[in-house]
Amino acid sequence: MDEKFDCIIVGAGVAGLTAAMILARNNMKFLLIEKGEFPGSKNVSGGVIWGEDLSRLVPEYWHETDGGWDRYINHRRLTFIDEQSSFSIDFKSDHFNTPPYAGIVVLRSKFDRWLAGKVEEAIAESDFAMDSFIATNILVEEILMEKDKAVGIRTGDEKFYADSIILAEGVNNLLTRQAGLQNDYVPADHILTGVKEIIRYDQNVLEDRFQLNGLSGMSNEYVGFATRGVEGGGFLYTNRDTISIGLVLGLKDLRKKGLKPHDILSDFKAHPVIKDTIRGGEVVEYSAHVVSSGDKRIMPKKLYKDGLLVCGEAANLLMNAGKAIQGMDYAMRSGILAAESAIKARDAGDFSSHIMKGYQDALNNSYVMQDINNFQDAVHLLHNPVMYQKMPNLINHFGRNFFTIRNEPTKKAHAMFRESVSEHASWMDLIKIGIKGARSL
């Protein structure tokens, strides 16, 4: 048998790198395998890492202004748009300005590479500085099983063995399925496609345009005409000298309506409000990737078996309940918990399901699964056509009437609102949405 590791991690995204960091700091001999040329090379996503887990993982990371993050979020905005107007809920607060920050904007190709460097530093300080590795440009083709226990991985003709395996392979979780933890087929109505452009500006122009000070940043989510009636929504995040702008769209609804993501993104950018916002920039990157919808019904029922744990988006840990798109923070916390469970298994000398189940128990008790369970109604509500079609039209119709001053008697606000409801929805729509919203949030 070839050299054996304490643990093998598959995938050097946020979840995998986080798990590796914890293992290195606890003197675990591990192998982290990444199919890309370097950690982050295959990651075209980006956005906001919410919460404070990064500050626990890399204390005082905010002092590294040339590190893996671009800006901290102190400005949140939710925008409803129809064909010609936008109506925003806007919140900006000084309380967001103090580290550890509530959210930081990252570009994954940059962030993952930076975090990998931190893992390398942790390896160098461990007892296995010469025996733990980050191995790139390697595709794992198979989980090796013996008597239904994961014992290693196969890549090409080579086999590597370990007491435990952590799968952090991302949303295209072929190994998770091969291990029998998820069905081979995931319905298209539970899968979304994300399309994004990176647009570059002179940094001073960007900061003036979005009213940024120093390394402060803004996140903006869009509901309505952004998707041309397709299930989903839009987003805009300010990076250091670029913005990330894009859409997340339901695959099933795209097929049903016969629309292409790139065409919808072009129409979104041409919207009069968006066009004014992004003018003068240079598109330097276009990317697309698949993401989970946040519906827990597609999550594997079990995230463990003998010798095996599944974390990050391989476990479909993602949620958009209307306040924010959460995925990278879930990946980080699940990576921490998976690594801690692998350490406990090593200390106990027991890698059976009985011990590995402790990971899922810890995940269930964490904010990750508590939020996913508590806000499922909000996830379903956001995918209701009334929310992404009728409501934005109603809100903007009311906004145009309310904020337009004419040389004639002005209607009361309640009369304007009744007119907007009559034009774009029904009172029954509002009652149903109101009840569902009250229950879900």
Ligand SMILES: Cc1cc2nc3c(=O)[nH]c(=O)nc-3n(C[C@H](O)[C@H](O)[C@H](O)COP(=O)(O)OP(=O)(O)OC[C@H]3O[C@@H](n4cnc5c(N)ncnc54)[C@H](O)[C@@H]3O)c2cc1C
Contents of the next structure:
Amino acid sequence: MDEKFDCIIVGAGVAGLTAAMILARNNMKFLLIEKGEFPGSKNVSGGVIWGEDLSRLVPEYWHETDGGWDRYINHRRLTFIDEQSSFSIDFKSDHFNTPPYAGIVVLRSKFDRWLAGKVEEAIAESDFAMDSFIATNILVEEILMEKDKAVGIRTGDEKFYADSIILAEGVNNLLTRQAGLQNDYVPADHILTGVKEIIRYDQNVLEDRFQLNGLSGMSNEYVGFATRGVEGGGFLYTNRDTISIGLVLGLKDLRKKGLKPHDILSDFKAHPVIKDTIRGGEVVEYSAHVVSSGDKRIMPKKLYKDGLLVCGEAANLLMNAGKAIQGMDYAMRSGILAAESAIKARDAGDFSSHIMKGYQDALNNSYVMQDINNFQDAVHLLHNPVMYQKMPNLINHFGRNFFTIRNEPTKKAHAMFRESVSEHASWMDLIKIGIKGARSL
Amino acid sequence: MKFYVCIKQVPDVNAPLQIRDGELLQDRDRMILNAYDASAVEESLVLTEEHGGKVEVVMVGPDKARETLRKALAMGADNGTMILTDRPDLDSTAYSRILAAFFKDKDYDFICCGKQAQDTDAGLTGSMLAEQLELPYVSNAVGLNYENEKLIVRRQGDAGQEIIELPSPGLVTCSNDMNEPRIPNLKGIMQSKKKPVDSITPEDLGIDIGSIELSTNILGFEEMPERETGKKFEGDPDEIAREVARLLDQEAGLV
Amino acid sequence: MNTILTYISVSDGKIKRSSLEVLSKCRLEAEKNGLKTAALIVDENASSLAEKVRPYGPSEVYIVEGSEFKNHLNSPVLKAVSGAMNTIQPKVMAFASTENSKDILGALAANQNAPALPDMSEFELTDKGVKGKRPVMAAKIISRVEAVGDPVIISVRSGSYDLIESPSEPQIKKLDFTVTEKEIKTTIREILTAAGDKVDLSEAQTIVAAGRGVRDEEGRKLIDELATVLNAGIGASRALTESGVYDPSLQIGQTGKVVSPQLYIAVGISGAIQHTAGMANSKVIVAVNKDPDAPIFDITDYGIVGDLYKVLPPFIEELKKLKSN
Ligand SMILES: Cc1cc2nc3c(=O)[nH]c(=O)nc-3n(C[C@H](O)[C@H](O)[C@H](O)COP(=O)(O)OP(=O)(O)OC[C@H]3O[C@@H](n4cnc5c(N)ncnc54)[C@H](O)[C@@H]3O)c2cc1C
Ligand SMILES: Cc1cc2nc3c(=O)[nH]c(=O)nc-3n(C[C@H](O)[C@H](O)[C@H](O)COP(=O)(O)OP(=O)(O)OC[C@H]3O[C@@H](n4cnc5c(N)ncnc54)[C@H](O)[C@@H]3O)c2cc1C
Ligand SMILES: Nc1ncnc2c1ncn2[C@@H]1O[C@H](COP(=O)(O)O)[C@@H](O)[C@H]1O
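Alright, leaving the form predicted alone aside, put up the form predicted together with this ligand.
Let's see the whole complex now, leading with the same chain.
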């Protein structure tokens, strides 16, 4: 046996780094392994971490204005677009201006690396300053099992052992599958693909364009023509001197329609409304990444096993119900809970399912699983073609009439609405969506 | 046999670059070990693995560059020295002076440098250092061997290659054509944390870094003049091949 | 003190065109600044080469001759050039950027306590020294630089300046030179010359370069044929020099040679920046690659998307036809 750790974490994304932070603070001897050149090098995110968990990990992180985060969100917008128009729900509030912020925009290569630095600091202060590690550029190829208990990992011809193993490998969860916790087959209906560009501006131009003040930022989600009728949605977030703009698209629908994500993104950027919003910048990065759909049906039934815990998107923890994508905050919370279970197991000297199950219970009781359970219908609703095809057209048709003033008698709004409905959908569609919507949200 | 390898942390040239108001905005997150230095580390490891000996690495740079020094240790170097300075504008002359001061009272058989740093592409430091230390040197090595206490250096010249005997103590600058630097394995990474790293300052070597006046300065950066995007030909190979041949003749007059 | 001195690079008994380009530019700079232009030839048969630099207008040609220069070794060359600099006291010492000048540039700068600017793509004299431009970061960007001092040592990328004739009747001055065995320090054991290295790539007007896409004998034959039709030099990417398919001296790029021909044809080369660092300055660039998204197409004038095994035969045939007309 080479060397034994209290815990080995696979994957230095948000979930893995979070778990590592908790382990370091609790004097666990651990190894965090990342296949990328550095933490964050392989990670693609649109970029808003929602909620306040980050301040639990790095207290008062907001003082580090040159740290890992770009801007805090105080301005949110949800936009429905058809071919020419956009209709937005827009909310901006001073209420969001004080820390702890309710949402911060991050660029993952920067954020993950910064968080890894914080973990290194925590390691240095722990009892295992010289014996806990973050190792990058190492691919874990196998989870070593003994009598159905996870006991270690293999990379190349090296093997390392630990009392517990936390899988935080992200959406492409090969090891989770290998451990038998997830079906090998996930139907394409449940897989989405995210594409994203980072566009750079002069910082003053960016701040003027989006009415930013200091480090405030805005997030904008898009429904409708954004995706050329493909299931999914769009987003735009402001970073320091760049924006992240992108789409999340249903893989099956893409295939069926024979469209390429990048082409849809180009069309989206050429939309009259978007074009004006983003003009003048320089594209500095393009990336693509799979995203889980947040559909419970593809979640592993069990997120643990003897000696093993699964957290973050490896466990398919993700919510995409239209108003935001939540993946990083779920990764963070589940990482915290997984680490806490590993610590409990060490304290109890028992690494069996018996103790590990406590993780799943804690997760079920947390907002993560409660939201996933409560908003399943909203997730399905968003995947309803009426929602991403007909509704935006209808809304914009109505908007166009409503905001047009002619030198002739004006119709009442409800009459205009009737007209829009009969033009773009049917009352039946609306009623169905209305009922589903009312129930789901 | 004792090797010293001089290593430099450089920005990853594959990462996107940005120039604003003549300044190069470097992504501090995309700093790597200069590829030529990685080859120099690799080759000295191979030689000491075969003939016995030790490999020490030395770097002049800011504290943040330490992770790059660790990388060399994770590859297998025995220990390292960080010569700490935050001064960002130093040129090869300045670096070579600091390194010369460091080596003044050291014992070694060979000093290895990279043939050039990937960011400045200067290729000066190695031979500057050799001249100051009055060492024999060979540049642009593409192969190293050890025989009878001499390094047998295969050097890539303008047309052919020369095989040169370099006595100890000597200095050699390495091309990346000599090997594929190993990627540290997990064990190497773990061991690197426990390997000794000396941290010293140029002042410890008797150099007042603040008062170094540089004789070469960077005045600013500019974009490469962009090439106009040309034509792309897709379709039947026979047709497009003939068409481009004709265009080379008619448009460019190059046939 | 009142001279710009250009080092004339000699390889295989022939003067390298790139050093004459530097000499041409130095003469213009000298005239602009009221200085003299001089050339320095360090070679086994230096005297016989003096005549060859006359067309480019130096007022003096300094000669250092000796059997020590038969094969390149840095210590004798370094001693010869530093000795010449001590005697001539030039304001600027300029080299063409070649592997052999790179070999001594740093040591010479340290020896003369002079600032050095290597691999310039542009330069001019200032009242404090030299300023100009040099490509950095694998030639992705240009850095504007200055050197303050007297003398300043520079090297210049090939193809940066045109040859300009302006014949002169230079004085030929022979400099004394001796070097002891002890001073030479290193010994040459063997010289390996590239097989069939006929065309000097850094001077070639046309280059056909092969990359990993050229995967077998048949591919190499196509490259040979194409080069023959166009009377071109053959170059290669690191993928093929590393694997020993082509001689390492044919490598073009950051590690290899910088070239600037009139026509560069990249066959089966993806266009990694370390490769384009050495060829992006070519006048006309053609690429054959089956991947329409290969980065090489970002810099080509004529990009042929297709399998080289299908594209090259008709391409060669058509070129032959055009040639014979
Ligand atoms: C375009 C797009 C936009 C998004 N926008 C948002 C948003 O605005 N807000 C939000 O909260 N979420 C967003 N998400 C979702 C979010 O990115 C993910 O949910 C989140 O990154 C999951 O974190 P994680 O730590 O579980 O996994 P990841 O961040 O994917 O990290 C997993 C890590 O494990 C490593 N790894 C995998 N396998 C191995 C192995 N075998 N050995 C070693 N290392 C391994 C990977 O390299 C990776 O670094 C978005 C996603 C996409 C694609
Ligand atoms: C420090 C450093 C220095 C370097 N210096 C150099 C250097 O000086 N010179 C250099 O060249 N590289 C250099 N490299 C390496 C460089 O990064 C690339 O790896 C190398 O240039 C790739 O060579 P390639 O384009 O031939 O091969 P690849 O990148 O493998 O590309 C092969 C291309 O051929 C195409 N292809 C394949 N089959 C066919 C076919 N049948 N028909 C048409 N097209 C086909 C493919 O689509 C592909 O685009 C350096 C790297 C480093 C790290
Ligand atoms: N700051 C530094 N610290 C250690 N070695 C260096 C440093 N700068 C340059 N070198 C060495 O000198 C070589 C050539 O550098 P340069 O002259 O900048 O091209 C590098 O490959 C290193 O081996």
